[in-house]
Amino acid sequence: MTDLLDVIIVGGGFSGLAAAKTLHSQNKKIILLEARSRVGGRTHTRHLPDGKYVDVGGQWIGPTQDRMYELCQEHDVTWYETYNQGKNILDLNKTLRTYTGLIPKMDVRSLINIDFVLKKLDRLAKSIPLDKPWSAANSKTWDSISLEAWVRKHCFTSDCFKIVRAGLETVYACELNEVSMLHALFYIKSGTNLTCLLSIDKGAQQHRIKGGMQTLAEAIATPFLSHIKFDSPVKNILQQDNRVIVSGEGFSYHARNVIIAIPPVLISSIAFTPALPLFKTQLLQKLSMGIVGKVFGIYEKPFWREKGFSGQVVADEHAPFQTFFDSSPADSAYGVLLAFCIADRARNFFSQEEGARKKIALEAFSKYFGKEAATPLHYVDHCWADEAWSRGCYAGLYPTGVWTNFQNTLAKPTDLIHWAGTETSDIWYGYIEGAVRAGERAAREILN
């Protein structure tokens, strides 16, 4: 007789962690299988060979999102601010111009015009029931159209479309025509609202983790790391006999409940008997996951500072990325760059050799900080959508029709099998924040 855990968690992410943690703190027999050979899932610090490090994967964390904060004061774990200090760089139709604050100095009425969608969206998100938003009063009509509809509808002039196109890639991770409007409004209000997702100050990007975010996934994993089994991929689940099988090459455990905690892309490549139901499966068809790249210039210190620069960017479309931002350590004893890469930008510039993309990228960073940024310590760029585990960042994307067709099919238990990842949570949905709850929140259905 195998020995029967109460509970399996499949993905040793944020959510996975987050569950695990719930189950430990109850004294029940868990294991946790991950497919990589680290936890963090779609967070990951890369370490260099000279000690300095980067965020490849999520690596901030800001305002609401309480759970964050009390993991990290629960483990030690010390934040610090974003710097966000000094000049702002817009690039817009081939022309660099400088400003501050969140709103860049263009022409009276494009100004006027982003003022007036951003507002807008704002107001529209406000009547998005969280757990319910295919029962807001125009749901249907949302979530028929694109968000880019919606916006090429409401941006009078071009500038206007190009910035908030920018801004708004860089918030969903995709093109504006791959994401209901439906959808769109329900992320801004699972995220507070647009102002503190797009933001620095009391926003989403507020604050950093010293030492980088997988030093806080590796806190909590620490008091049940003899329950986590990496390199395991998991192959099957089979429902029989008020149990679960799990098992993939070379292990298979037997429990009460199951928690999958990885993203809705790689749920299809497990071999579920019996079948999830058609709902489940169509639903599942349907989600794509954004595709996001990020792109460093490391150096001996943060340079652009002595000049007045805070190391933020907007560029439009000409450009080979979105938008940039200073992620220096918190003692700032090196300087780097990140360069956010997304969407189609993402699919052109991620399709070349590393060497190309190396030389785009520092021709770039030299346009907007001058020629010390052509020569780094180091360079390093990475694409979630090459990562075999995870397919694309941030998280799954609901084009039209899907959140008024299959409502809340995601999250919904299937007998034994319990679903937790950021896309089903219905608050910070995307971000950490939006993991951690969703892993405890499959973890207190089990334990009720």
The other form holds:
2 protein chains.
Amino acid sequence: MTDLLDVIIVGGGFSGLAAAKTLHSQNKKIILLEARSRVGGRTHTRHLPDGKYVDVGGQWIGPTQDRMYELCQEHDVTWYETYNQGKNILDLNKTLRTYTGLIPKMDVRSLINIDFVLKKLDRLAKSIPLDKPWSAANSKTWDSISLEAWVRKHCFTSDCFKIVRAGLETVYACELNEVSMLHALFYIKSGTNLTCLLSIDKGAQQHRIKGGMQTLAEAIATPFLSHIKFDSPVKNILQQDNRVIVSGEGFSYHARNVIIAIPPVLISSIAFTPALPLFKTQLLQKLSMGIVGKVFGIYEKPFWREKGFSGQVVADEHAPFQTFFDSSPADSAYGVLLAFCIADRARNFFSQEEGARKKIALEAFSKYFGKEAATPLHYVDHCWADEAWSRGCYAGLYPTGVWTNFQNTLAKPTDLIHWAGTETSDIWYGYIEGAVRAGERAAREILN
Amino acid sequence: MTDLLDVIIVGGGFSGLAAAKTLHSQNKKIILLEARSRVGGRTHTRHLPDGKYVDVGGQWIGPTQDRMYELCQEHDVTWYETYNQGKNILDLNKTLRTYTGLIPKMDVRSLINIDFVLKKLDRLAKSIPLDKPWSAANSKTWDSISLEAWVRKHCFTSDCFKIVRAGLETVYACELNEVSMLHALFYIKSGTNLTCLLSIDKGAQQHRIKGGMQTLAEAIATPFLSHIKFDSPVKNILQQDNRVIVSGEGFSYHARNVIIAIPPVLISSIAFTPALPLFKTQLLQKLSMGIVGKVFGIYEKPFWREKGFSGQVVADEHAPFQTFFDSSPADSAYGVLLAFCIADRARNFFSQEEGARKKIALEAFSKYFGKEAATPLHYVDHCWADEAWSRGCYAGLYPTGVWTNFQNTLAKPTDLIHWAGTETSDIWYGYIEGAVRAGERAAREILN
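Could you drop in the structure for the form predicted together with a further copy of the same chain? We only have the form predicted alone so far.
Below is the entire complex, every chain and molecule, led by the chain shown above.
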């Protein structure tokens, strides 16, 4: 137990796996400690008794997520196009309308307004230096207001506000008043631009992984599986005499370095000796996780396609879910409808019992796609805020004042400890691609 | 160990003590579990080897803090007037000026502007319903911006902004962009008004406790001292069969009810079974603690008084500390200068070694009060963010979006668990008075 390892990696999500892979390939002696009994972190492919599956966590990849495509190729994992044909549905002011493409059928003023708001957000985001958002010319101003304050100021019709809000809530996984405008702009730039973040074609939702996202996590883990210790939540990290001792119930490992690759809100549940620097502990109090639940109806076939529907819906605050997608498998052997339930809607929906949730969900599915939707083969929902080892999804949220007051504190190494996790990436922050890049960057810090 | 108690109180700060006192006086079987080896929580009187003392935590009481005066009377604890005579100092743009009263000597535009901003904040605060800040007419707007956004918009001179900022940072213990405008207004109303919060005469800094604030905490605890278990951080709270089992290393107690009276940021370090409701766990991720350090020079006598100084300073961001007070004991047997070091200034100051801190502090003291200040009998500083069982001071901060999205979630009972702590009080939120009222309210919830 007291053999000196090169690196201990805490957390077996994509970031920890990417770090472990990088170090293992350089013949470093590693161990990866994972609190759960599986790898994948905020990605999780749930298999149903009849062999069908749904990705209850992160499920898409898209253009410029280069490391994800490279990892798929390296590990013989294949991807396929997200279904994106037919009519979309807009559920606005309790009325349903159908449309094709990104822009719904609405009054011209609202349409122009939506276009103006999205383009303006993209234009402002371009001015953010990704490696130092706090140095943008207007950073102080943007970091003193929430995204909501800015959006409300620039939406001149209430319909515009409702649509923009549902879209942006799906992007950030929070109410718009829960995130700093500066962070919102950083996030857009980090993921290319807002059109990319909102789109299937040429966007962040373009491709899915055949067999589910966890297939890739497991493929990455395979070469160093014997170095992964599951069900091992870390309780203490002690730096002493140029080594780090990482321990929990029934285990204790020594190493030259440690990489922490867990969500920011979980870091303060580890006791660090010596204590982490003041800026780090203060920052960690400030970040909260977004809240998103995924709600699935699994059907014999994707019946909505025959009716000319894409499976996509955008719904205002009268509906229980913000956005819907066709989430069927590569071969369309069965049909999967996926609804995103986010922020206040998620807190209300997941405060109810499963029976009540199922009823609400199937009513929503039926309202949009017809009575076939009321009788799925399976109903599945999953709220990431309920997971003790994630405490939310997609990612950590920066409220006002944090980027400007704390700058790059989150990613900065602290003596022998290096920091990974998607929240430490300036490219594709909050996405799996960001997690992978952060893990590889933390590994390189140690290798160099 | 498995005797059924009536109530277990977690936390021996003023809120837990007030709850325990209320229940004990009604002959309830209680136990109070405290992580530290002392009572008092965020109040702490530090005794020096020569018998002198300083209050490194909360130290003042003032008008409308009725319960605090009543507790002092009941327990034969006396109070005295905070020293408030002579010239104050303003350190602005690296220039020192002296003045008397609340309003510094400055250009007329800035003076009018300061008056306008403070009065306007007071006027807006009046519109906040203390028991439901989220229902104020402008709550959505105020909860979408930080206090900083509002203050910057209403300060027309940079000198006005600098003074207002130093004053408000001292009130909230954070950078102004770290707190929601709605929370800032609630806080003002909760503590009467801004003049009261900023003042010694007829204000929140009017009186001090003879012998230090902890004298009162200890006096309250005396009658039920045998029911307090020290050095007992709670790890698990299990609700089962109409009872609650509260346990930690080496202890386990059963009771009909529990009162949690610890800072919000510490609550998530307890494992609750069943898990706390989603709204509660989400809210707890959102709150952070303010950061304040107190910096003391202890001298043979309050020598600055003879020179005509009050000991009070307000300093802009060029100086290491925001505000200074004469913090000498009741009989003026020795002199104590106190500087408040808050938010970014605290994070920078307390990131340095003690030797460097002492040098910076004594230079500041000397700059304002002369060379006698350079050679104190003792130098003491204390940062509350470094205390594992507080993690900051004065109180929990609501960033944007929390009051409107979560409403009264923090104080709401969850089955057999009741919630105290100054952050659950709508009167004198963040102050010791609020802590006492919250503890008594939680006890009454159980008694009724």
